[in-house]
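Presented below, as structure tokens, is a lone chain in the form predicted alone.
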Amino acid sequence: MSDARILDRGYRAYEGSRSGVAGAVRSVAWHTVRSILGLGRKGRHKVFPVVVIVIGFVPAVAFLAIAILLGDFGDEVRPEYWEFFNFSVMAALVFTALVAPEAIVRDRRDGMYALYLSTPLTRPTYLLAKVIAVAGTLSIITAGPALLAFLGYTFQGLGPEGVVDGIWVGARVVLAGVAISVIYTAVSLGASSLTDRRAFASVAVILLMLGLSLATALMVDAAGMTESLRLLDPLGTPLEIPARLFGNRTVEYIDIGTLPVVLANLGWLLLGAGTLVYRYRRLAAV
């Protein structure tokens, strides 16, 4: 005989914590951050987004290092800390194009993009994990370094004078950083909307940076148009952010003024936000 039973348990309630909206966001963005990275797949994926960010690293660790060994001495070819930015942009760059539309284009080839739907996630709070997930990984590119290079200096005594400067330094550090990184999701992103393959969408990506960006340089220095055409170029045009927060210039960008630079920035990041925006409300849930 035997000893088999069947236990009527009925229906019962979830008991446990509910988190709502904000806690879905929250997961979203943190399996996001893990996806691109490669945390949890196999080691060939976590390969190219490590090697991407140690590169961003490298110029600053170089010029740390000299710091450690010549002290004062190295004052004529240390950097200022607005200037560690524009050395990690290539790094910057390949991340964008070829490691951020992952965190778009894999949901809607396989298909993941309608189950978040159907959980409390709505279009916008989707799209604002992604963009949480992919500006904050590539902060660690943009403003990792330069935040690297500021506390090492100010451990060998180079940097700052006083607590309130230490602070003010660090402040505009991380504010450009994040402006940058801001901008160059929402330009990734946007390009990468208007695919589903993530070839393309990384080409799409290139083509835009990088290609505005040659197009640009050429017109001016080549061609002798307006300086006013650098603003075209939404590779460039965000690194301006951390010369102006710490009062200088870059030499492309010497000619014009701050107003206009805020602007261009705030122009590429609506356009690379609202084409994103755009995309995802005509694109069918199912």
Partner chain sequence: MSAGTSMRVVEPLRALRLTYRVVLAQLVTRGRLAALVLVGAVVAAVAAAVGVSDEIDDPLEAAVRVIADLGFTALVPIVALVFATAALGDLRDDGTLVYLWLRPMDRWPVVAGAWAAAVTVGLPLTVIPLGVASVLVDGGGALVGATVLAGVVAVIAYSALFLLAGLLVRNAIVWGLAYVLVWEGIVAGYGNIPARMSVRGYTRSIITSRTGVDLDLGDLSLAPSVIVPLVAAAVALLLAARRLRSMDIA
Given for the second form:
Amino acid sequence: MSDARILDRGYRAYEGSRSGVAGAVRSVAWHTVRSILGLGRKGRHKVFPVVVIVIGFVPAVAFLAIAILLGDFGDEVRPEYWEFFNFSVMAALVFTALVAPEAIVRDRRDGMYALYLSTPLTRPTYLLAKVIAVAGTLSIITAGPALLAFLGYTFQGLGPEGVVDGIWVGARVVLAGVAISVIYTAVSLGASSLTDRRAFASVAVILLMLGLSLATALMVDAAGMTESLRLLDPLGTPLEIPARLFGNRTVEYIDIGTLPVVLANLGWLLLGAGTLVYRYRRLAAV
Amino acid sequence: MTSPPMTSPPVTSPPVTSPMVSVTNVSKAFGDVVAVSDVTFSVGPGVTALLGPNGAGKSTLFRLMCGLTPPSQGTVHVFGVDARRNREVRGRIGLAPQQDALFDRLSARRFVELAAETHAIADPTEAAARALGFVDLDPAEAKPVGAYSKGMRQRVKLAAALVNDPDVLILDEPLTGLDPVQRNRMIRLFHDLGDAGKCLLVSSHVLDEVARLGSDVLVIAQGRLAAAGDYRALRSLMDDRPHRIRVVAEQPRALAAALLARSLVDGVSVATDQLVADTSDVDAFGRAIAPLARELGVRLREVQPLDDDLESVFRYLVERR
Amino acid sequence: MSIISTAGLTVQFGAHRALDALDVHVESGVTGLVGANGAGKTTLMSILLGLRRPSAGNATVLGLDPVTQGAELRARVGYAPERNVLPEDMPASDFVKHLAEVRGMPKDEARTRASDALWLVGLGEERFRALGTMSTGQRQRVKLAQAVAADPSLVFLDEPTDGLDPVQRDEMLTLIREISTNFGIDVVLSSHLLEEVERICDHVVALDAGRLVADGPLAELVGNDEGVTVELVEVADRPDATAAVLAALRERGFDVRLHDRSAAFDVVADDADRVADAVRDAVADSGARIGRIVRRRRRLEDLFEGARS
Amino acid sequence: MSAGTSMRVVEPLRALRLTYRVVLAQLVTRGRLAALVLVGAVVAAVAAAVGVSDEIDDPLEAAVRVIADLGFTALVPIVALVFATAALGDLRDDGTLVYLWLRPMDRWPVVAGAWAAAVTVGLPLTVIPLGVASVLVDGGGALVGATVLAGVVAVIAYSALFLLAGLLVRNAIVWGLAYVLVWEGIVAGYGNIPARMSVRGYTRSIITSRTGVDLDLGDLSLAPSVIVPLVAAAVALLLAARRLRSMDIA
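Alt. form predicted together with the partner chain, vs. the form predicted alone above:
Whole complex next, starting from this chain.
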């Protein structure tokens, strides 16, 4: 009978190493991306995010197709890389207003926030994970069309000459897309941190982004006031980043220097992120 | 208890007093999910505990009684009428709902005052102060109830249910969140109200609480009324199983032998300082054990039935074991 | 060795003192943190997890300081919050696996352990179901599973039996006891129900309005004999039996106290043997039927009554 | 427990007043007020900017554009949406509706009281900034009158419709947002029937008929543009009272 042994009671001690805070951030960020996109969830949860992303690509694909079909004759109509960022702005707005708030509001409602804070995560690292997830997903919409154009042009021989040039163009496209995404994310999550109700967060983001955009446009175009007012538009100002990175200015911001544009974008980023951090510092975990 | 102006036809049991709440052949389904299935009972004055596993239909039954949701079949009457249709009878019901929801921005006094006002109480301020006194809350506290702890909110809810001096009080898990001292106070308050002729229906899923609420229980399982009545009497109806009794005594072996010799027990197991006996005649056992112990010179420390408590009754009815 | 100790731990919310200079020592095993809602149980847990800073005093958990070594501490601790809300459309297995990953497990290990933990709590066959379709009892089990999945040394369970019916409550308490006994995980559970703490805990920390009422091994806090409680059953052929028993006991000088709403009475005296014999003889003389005789114990409830008065 | 106490009932007007008071107390939160006052202030500021500007060809048209585009497509519907869906919808969702339901009161005063509360908050938050804006924008007396009239009509109508929505569906605020942005903002532009089924069509008609500035959708005369939304509001409130009578209460 000496070889009778109880081998496994279904629950064992764990001796291996633990991944710590970095692993926790990675796990939460990936989990958030999946839930934003509705991966691993029922079909109806996938519809909305997928539609938003598709809408973001439609205008870019159309222009790209025309430009490529026309070949060299299309020089006149062929949009530049930075112009592609404007094509997906409505999709980005819908994402920012209706999808992004879900990333943090839900955790507070369904108890995940308290659970996360009981792990190696802290408030700042938790928020970092959320920003990475939301801005990363949003970058598909913001940088995606221009990246597509970059690939399309390159295959057609209309793209940048040489590897170094290619990397330089690609890097600027990605940088611009990420910058826009981070600013939109900051504004959206900042507004979402003010309320426990996703609907109010959506209303707030719409009022802030669309309302200010309309208001500043009316003030400049209808009332003829100074163009600098456009820097108060959190929807349009970040879109100036790709233009400046590619050495251009959009018509709306033509008289505004690059420094004010950078400062205004930095301002929106800090306003959103500051609100977010301030609110969460005061938010009790349990 | 004066009988109400609109008297209902008596439904079950001998019509000594007309029932205050009567539920007749009531079923309720939400879509395809049957929450309550063909339930019939009636209750009069006093405290009746409603007991059942989660999801058995306790809250649904309470909602049906208050008219918050209509039955799919059958009738629910309070003083002979349907609270969903009859405005007057709603003034005679007090409900403490299960959900922890209050008008969070009001103070406790304002919240209870509002309950009094919406019941057309002549002096709402006085009524609110009295009701808050019942539950040990300070009417002068200005803090909104949204900032109260769960236990305090629970008591605000109770005060609002009591403020109209209702004849029928329906309390869904009213003891949740109270500390032991408050729990005892509330149970005493319930008994006082029951003694004063009010009809109290109190649900709980904590057996210890129910046992203290009194012996009258309605047991709901899987949407059906599994049993009604005094739970000790219910135990005696469970004929198909012997009673198991633990006796802590010195010299348990001698006592066990004597019990077996006189056929007072069907089986017995003995340990160093106690024995556990199975008996089908609990009356004879209960009468014989003390004289027998004295006869043998055995010191008797404890005699404890192991399965006549509410939990055994509950398991028998709900789990069939 | 104490797994948790605090010294002068105080939490002040504005004018409200949520915890008042607590000196608590918790030993290995199952510890019950009892008190009403609002007594400070959750606040104490959140300090011990490093989620909140104390206004004064300090704490040590597993030899670590929750204020400065919070992340390190929380990697070794599991926690199940009181709120019974969970992500509705997430399968239980994904939920437990995800939290195990966040607590530092590699992906494959997390998947295996999530499955093991769900089997352990009796949800093995239900593990792919969405949390929103689960009953209160199942959700409490899922919360327990995620707390133990990452092999913690210690778990904090905030009101793990809240909302459970008697049968579920019983199973949950048994499960918690097993986790501590079989797997050597220390447990701190909070409850507002003294009966269940009396049933499974080795140690008790009792709070009332932020103050410490009692702290120590359960047996020491509740054990003392103080006479017996007797319940006689009315029998038709001896209508005056109960009265005779009461009279006989009072005649012999015992302090006999009738219960409020039942046929039971207490016989209070220090000498347990004398009480036992007197009761036996009085009952035998009167021909009464014994319903029950049980030793009268001090219960946790009495600690609170004592603290309040 | 005498026969007298059992006959207690709350008279309808008193029930209305009690509901009004408690719903108002629940609706007015500092956050909501601050956010929406801020939005109103932005509208007024834009109007002021247009008003003082001397670089505009047709001042009246610019003024009408500001009021109609900012005020009646965004400010008014969103303010009404936030408060009216919450008026009874929040009570239903969080389970406090029972404290007004299980009472010796009729149903319609509860609906009327809640609606009155939503209008009480909604009116000053919209009509004051829009009135100020219409003065600042310098579009003349006709525009001020039209703005105030259209504002009152719109708040009354939107509040009744969104109150009903709050009793009918969960997430009423998201559905309402979709109605405002998609139906009134896009679909209404494509046909006469959708236009007649949006409050926006009537508010724009009021402004057009009083100022003479042509707006899309604004092709009705004054009387029907005032009467139709008010009738719609009354019907919505009747439906809400019926719904309250027949619905399940948590």
